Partner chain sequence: MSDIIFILISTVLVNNFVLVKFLGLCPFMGVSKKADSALGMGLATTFVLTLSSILSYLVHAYLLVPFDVEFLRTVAFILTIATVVGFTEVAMRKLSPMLYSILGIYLPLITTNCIVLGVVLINVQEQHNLLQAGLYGFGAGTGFALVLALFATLRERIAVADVPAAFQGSAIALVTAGIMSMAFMGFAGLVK
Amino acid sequence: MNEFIALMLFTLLALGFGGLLAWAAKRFHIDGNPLIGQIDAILPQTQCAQCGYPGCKPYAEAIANDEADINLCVPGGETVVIMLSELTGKEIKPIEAEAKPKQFAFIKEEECIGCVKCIAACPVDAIIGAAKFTHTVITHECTGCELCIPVCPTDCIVMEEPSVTQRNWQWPKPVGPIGEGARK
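Atomic structure of the above chain by itself (the form predicted alone):
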């Protein structure tokens, strides 16, 4: 009998707290701009700050509030600008920063003192290491944002282009309209 009373008491408490939570969710509901989430989903999520904002979410908020142009995302490139233009109806403009080849950070391990400042600066956790130990970069995770370079006290971080191997080689992109060569 005591077990039945305890079970009923817990059931009533659960229903009471559930009702309280449901009431609070309706009472304190905040409407957000759904466009911000859609813009944020298009952005590459590198959190590199190359657009002038501390991350992709603040940049998405600025675009949705007409405080920023859609052409500031360097890692996203032309593809992101086109997608943002289609979503927001804004005019397509060329990317403001000059296009750079894909690069990644490389740590000269013999000069690294293990200060962990680069680890704290990396927005995508591409640098691994521990305090007072040599650090290294996980190259396929590095976005090339260069945020680790200015914080390094020994200047042991350099940007390098990935070397071409059999695993990462790709066909060159075609130049000109498709089928142009066949017509000649």
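Please supply the coordinates for the form predicted in complex with its partner chain, as a counterpart to the form predicted alone shown previously.
One chain, no partners, no other molecules: that is all that follows.
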């Protein structure tokens, strides 16, 4: 008799707890992964596709699904990598594309026909100009995403390295990982 009671009691207990969990799953139901939205909010929304994904949202999805690393966003730079690392708990790594020097687009004005196609293509609105007038690039706004190059009908846009001026000159970066050599 006691065994029967124990069996019934345990079944009821399990059913009760199961019901509670089912209710909780319904009550706290969420559509999709909320992490994607948070990652997307950190990304700079330039939609430049330098990370290899068609835009910021697809890249956010790839990070959330552990398919992509957090160090692929070139326009976001170090700041975005650190913020993503805090959010996802992944380790901070240097930006992958930083090996290649930072470049910006330059429009050869004598070849520009003023077609405004590059203005539409620029994700950060760094190109100014109007129809039938030559365009030019606002250098410090350009992220170097190269999206304007394929759309230009006269191939008048080239990537250039920024010239060193008194305003942007910096000391060369120290060689090797920080702290190495200092200890020995």
